[in-house]
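Just the one chain here, laid out as structure tokens, in the form predicted alone.
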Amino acid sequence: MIKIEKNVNLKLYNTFGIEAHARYFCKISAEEQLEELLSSEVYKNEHHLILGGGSNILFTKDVEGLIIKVDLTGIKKQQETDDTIDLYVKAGEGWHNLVLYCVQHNLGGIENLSLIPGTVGAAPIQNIGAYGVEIKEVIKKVEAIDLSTGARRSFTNAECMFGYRESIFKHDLKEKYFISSVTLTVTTKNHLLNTSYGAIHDTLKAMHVIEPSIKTISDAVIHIRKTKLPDPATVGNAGSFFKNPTITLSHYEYLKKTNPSIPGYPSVNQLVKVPAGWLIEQCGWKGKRMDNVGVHAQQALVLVNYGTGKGNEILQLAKNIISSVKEKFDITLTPEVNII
């Protein structure tokens, strides 16, 4: 039996800690509950929004429709080969819980994605990534339920149409499917360890690690993230607010003439990826506070709520940052966070 609540405060359901209210709110902890919800009058008459861990969303107003909170949990081992195994994971499972499960069982492939907030079901929507790894590299399939018909569908990796922080679920099929589970293929041996991106190599060296393992890489990433990023339980935030932009090689070379230290990483089609945090910092935003909101002092890519900030204050801050980066570098930043 489903329970549909009214006028629910969403402050505890978003990591920004923004106070906004949902006209209707329903938690789904079993697929049968979703079937029941889809036949309800509330669902038929109200606009809906699916909510995972609330770590990639900014509420700028109350939600007049229905919030569907994903609470399905569970991890199961499935098909196994000589050096890989498939993990069937329910959509409401915490992403970092899954990473810790893999570390504990010496399963490789997602250790670089340690401590990323949010749920497993939200991970393919965003194609989450960090330190040289993206989730698209390990996803085998995504199982989902059509919200208009209730029919179940399995999406292959190719059908998910993954891109940089992109997928078919973020655009063409946005809010049309309820992701119920994700199947990942991870390694049981002969792991391909990635220690070349960002500060991982230096952190492992400081940890006196000579031969990296799944656990030591995970430990290093956790250490880096805890050092650079604020804990949402202490300071409201949604992690990286902007995507790292890609620009043409000629644009990058032009900027390098006046900004010799500008970092850049080769991307596809001869494009160059430039760290958004560096651009924001060069515009003087790092550590800047505007009343109840601001830019984190340790990582300019993170916008924070100091406790009583409103969603519109965060949004205005983001717009100001976009404007100044555009003016200084002729680069347009794009928010990674979903703005409601």
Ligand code: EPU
Second form
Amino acid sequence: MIKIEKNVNLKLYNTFGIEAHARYFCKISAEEQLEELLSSEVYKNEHHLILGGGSNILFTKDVEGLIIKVDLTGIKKQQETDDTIDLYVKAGEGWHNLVLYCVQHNLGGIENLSLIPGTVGAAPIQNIGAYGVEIKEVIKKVEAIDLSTGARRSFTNAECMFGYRESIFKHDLKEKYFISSVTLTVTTKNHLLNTSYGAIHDTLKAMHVIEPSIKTISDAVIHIRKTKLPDPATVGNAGSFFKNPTITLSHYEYLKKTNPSIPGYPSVNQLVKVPAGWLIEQCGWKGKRMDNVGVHAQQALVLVNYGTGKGNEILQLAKNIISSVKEKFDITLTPEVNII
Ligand code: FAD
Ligand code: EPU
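Taking the form predicted alone as the starting point, write out the structure of the form predicted in complex with the named molecule.
Up next: the whole complex, starting with the chain shown before.
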């Protein structure tokens, strides 16, 4: 039986720690509950929003509709080859729990994605990535339920149309499907360890690691993240607020004349990816605090709520940052966070 609650405070359900209320709220911990929900009057009459761990969402107002919180959990081993195994993981499983499971069982492929908050079901939506790895590299399929018909559909990796912080679920299929599970292929031996990211290399060296392993890479990533990123349990945030923008090579070279230290990395279609954190820092925002909200002192890409901040205060700060960066560099930043 599904329980639909009324007027629920979402403060504990989003990592920004923003106070907002949902008119209706329910948790889905079994797929049958979703079927039941889809035929309910509340579902038919109200706008809905699916919520995982709330670590990539900014509430700027109350939700005048229904929040569907994903609570399906479980990890199942499936098909095995000589050196890989498939893991079928339910959407509400914590992403970092899955990473720890893999580290514990010496399964390779997602150790660089250690300590990313949120759920497994949300991970393909923006193709989570960190320290040289994106989840698209290990995804075999994504299973989802059509929210208008209840029909089940399985998406292959290619059908997800993954890109940098992108997938089909953010575009053509936005809000159309409830992702119920993700199947990943991870390695059981002959692991392809990735230590290409400078910070991982340096941290492993400082840890005196000569031959990296899944466990030591995971430990290094956890260490790096703890030094740079605020823990949402202490200071509200949603990780990077903006995506790293890409600009043309000629624009980059033009900026380099007056800003010789501007970092840039080759991206697709001969574009150059510039770290948004650098641009924001150059505009003087790093560590700035405006009443209840601000820009993190160790990472200018992270906007923070010091406790009683409102979603609109964060949004206004984001808009001011976008204007400054546009004015100084003629680059338009786009939010990574889902603004509600
Ligand atoms: P939510 O915030 O709950 O939802 C995000 C979006 O997905 C919403 O539009 C929601 O409607 C939709 N959604 C969620 N679940 C489902 C589902 N089952 N079916 C359909 N739609 C769904 N991201 C990175 O990529 N790399 C990082 O290194 C990283 N670091 C972070 C560090 C911190 C401290 C924080 C707070 C966030 C970080 N993030 C990072 C962002 C965030 O953790 C990821 O985007 C994560 O995948 C969001 O998961 P979630 O369950 O919290 O999603
Ligand atoms: N930088 C600055 N000042 C800052 C922050 C960054 O100058 O305040 C510059 C530095 O040049 C630094 C470069 O930006 O070398 C890159 O910084 P960092 O390694 O911290 O990574 P990022 O580009 O800021 C991205 C992701 C993170 C991910 C890290 C590690 C995006 C939008 N963000 O951040 O993802 O964890 O790389 O791979 O791509 C997230 O998406 O929420 C997130 C945290």
